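One chain comes next, on its own, written as structure tokens: the form predicted on its own.
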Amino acid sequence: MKNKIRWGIIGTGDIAKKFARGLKELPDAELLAMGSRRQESADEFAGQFGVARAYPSYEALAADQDLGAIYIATPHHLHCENTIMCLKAGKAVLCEKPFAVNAAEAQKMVHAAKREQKFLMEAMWTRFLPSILRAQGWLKEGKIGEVRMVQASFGYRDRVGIAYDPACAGGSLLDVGIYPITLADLAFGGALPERVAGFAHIEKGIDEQAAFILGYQGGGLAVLSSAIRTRTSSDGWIMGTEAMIKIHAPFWRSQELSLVKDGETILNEKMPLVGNGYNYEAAEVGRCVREGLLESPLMTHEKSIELMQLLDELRDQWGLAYPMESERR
């Protein structure tokens, strides 16, 4: 295919595993090459995933010049680093979430793909399901009314992993907060909350726990939790002065919505995912890159920058900082 997006990945754990499969499922575009900090880790997923091309370092695979776009799945604390060097080598970049450790990392990397004239967007999946974009479509026809109230959480127990580590950026929020924040934001019409206001349990240097209120022009509310200790309830509700929608669990990742009123369901869709939905995002991508975009106006740069402020507001109030974030105060 003439136009065909030839994709490389940095890291090779279980989210890479899930985009080289999701990548499976577009015509138009061909995992050509993966990047490991060592060739044994490289040489495994190539086999795996029947990549060609397997480089036992970052640098490596970012100087590849047959590759178009580049797709970020490290841990948090690189994702500014291997940004910015893929974005200097002229690769488009899809980062995955949270885009940065901070706001002040979010904004370095969108002046980095502003001077580089290079595409660059958070990997926020969720954003480009058929179930969400259908549920902001019946918010735009009005079916519940005004927007009053969001509630979700996103929680599930694990004691390994570098969820726990606070030199990688771990806890809850940055890695399965900015779920519930995003639906949020959605369901706002990405109107910034006024207040916030939040509670976290903080053990060795990271929230495995937290709640959040997110307070909006009018008095919405939005009433979030995320956690790594706890297992959550994972349906999402957007309330309404009419009605309320229904995103089932998990709603991150949902294939069905609802419309309830007054107690009862009056509309029901079923919205299976094609491929294991990671597909979605990497298609906005090559959607985007094809038409000479430098962002993409589902998950736009300031978006990114926004909610990077967000989660520092939430931590600030914690007095929860990482190790490597000096910069940020």
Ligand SMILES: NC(=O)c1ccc[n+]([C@@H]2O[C@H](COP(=O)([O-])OP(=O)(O)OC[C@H]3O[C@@H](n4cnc5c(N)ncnc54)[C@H](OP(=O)(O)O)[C@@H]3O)[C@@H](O)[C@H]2O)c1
Given for the second form:
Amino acid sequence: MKNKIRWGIIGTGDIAKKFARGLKELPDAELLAMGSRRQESADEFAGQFGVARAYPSYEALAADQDLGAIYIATPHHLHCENTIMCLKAGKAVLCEKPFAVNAAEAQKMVHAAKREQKFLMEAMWTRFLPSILRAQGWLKEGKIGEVRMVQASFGYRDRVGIAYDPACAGGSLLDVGIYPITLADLAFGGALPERVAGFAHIEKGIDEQAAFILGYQGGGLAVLSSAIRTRTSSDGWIMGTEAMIKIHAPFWRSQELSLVKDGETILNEKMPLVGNGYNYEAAEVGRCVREGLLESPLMTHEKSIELMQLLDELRDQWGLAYPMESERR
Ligand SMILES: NC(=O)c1ccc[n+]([C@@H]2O[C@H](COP(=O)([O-])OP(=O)(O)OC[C@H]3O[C@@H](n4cnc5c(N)ncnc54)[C@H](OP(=O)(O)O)[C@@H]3O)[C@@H](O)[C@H]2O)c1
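Can you now output the form predicted in complex with the ligand? The one shown was the form predicted on its own.
What follows is the whole complex; the chain from before opens it.
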């Protein structure tokens, strides 16, 4: 048995619970401690998931000497602060998406990881799913020829919470727009777009829905959208000169791929997830930490910063700044 990674989680919300379930799939990982702003929440979570230690503050959790890695599951505006605190406490960090509120924060986080010589990764779990890795394999094998277009959207409705709050750096772009952008990034092999343009409907200090186009060298285009008050279609398409790949809905948690040529499916693969899907990113953290890596080759520091710069650029076009971004207003 490999050395177990002993995890702690900061924040006791929805995604923290999903991640805790995901961790149960990994024989070489253990959820040892929970940190919350309130002891009762930490205790309740610990009781529900059989976690041995429950702390009444994020600082107390970060100080636990037995933890090897901490997962940050707080709202966007706290990612930078929480991450840097944990890195300074000597922990490897997996920080929820979007990595930060803006690129300046992302740079501070990466700087702290390098200074402390500790592992840091953005929890963009989609990048580690078998279906997404297989789609990248198909691209490398030339199954669709040259990639020319990507089409993807992530939109939901009928929810409440931090995504609607400007003080938490909410809005559709940061909450879910990062997923179609990630798909485009993977489809175009990590190339940076040369041009970015978009529109957003902004209400009460957040972008309720947005549509954006990324233009790549050679004419490749990604036509993407995000929404938090509109359900959208949720399959993803990568279209090439010879054929196209359908990443079956929801593309951010896909379990099936089709290769479509001239309107016909010529190849279909089902790749059922083992666990709820969050185990794959946690497994990658475990692998990297055991190998002494400071970043994952699949979700690099530079990539997280680049994508935050892209989100910044779109928000600049829309004149959308959050209350904590006084310098950007
Ligand atoms: N990867 C994914 O699939 C996925 C899915 C959903 C969300 N996310 C990301 O995960 C993060 C958390 O999202 P979530 O849906 O879990 O949110 P949530 O249910 O609202 O939980 C957030 C937790 O953060 C803590 N918190 C600290 N300050 C807070 C504040 N001012 N307002 C609200 N909560 C605060 C709370 O924990 P304590 O009270 O215990 O301190 C709360 O339970 C976000 O970055 C989000 O974008 C990722």
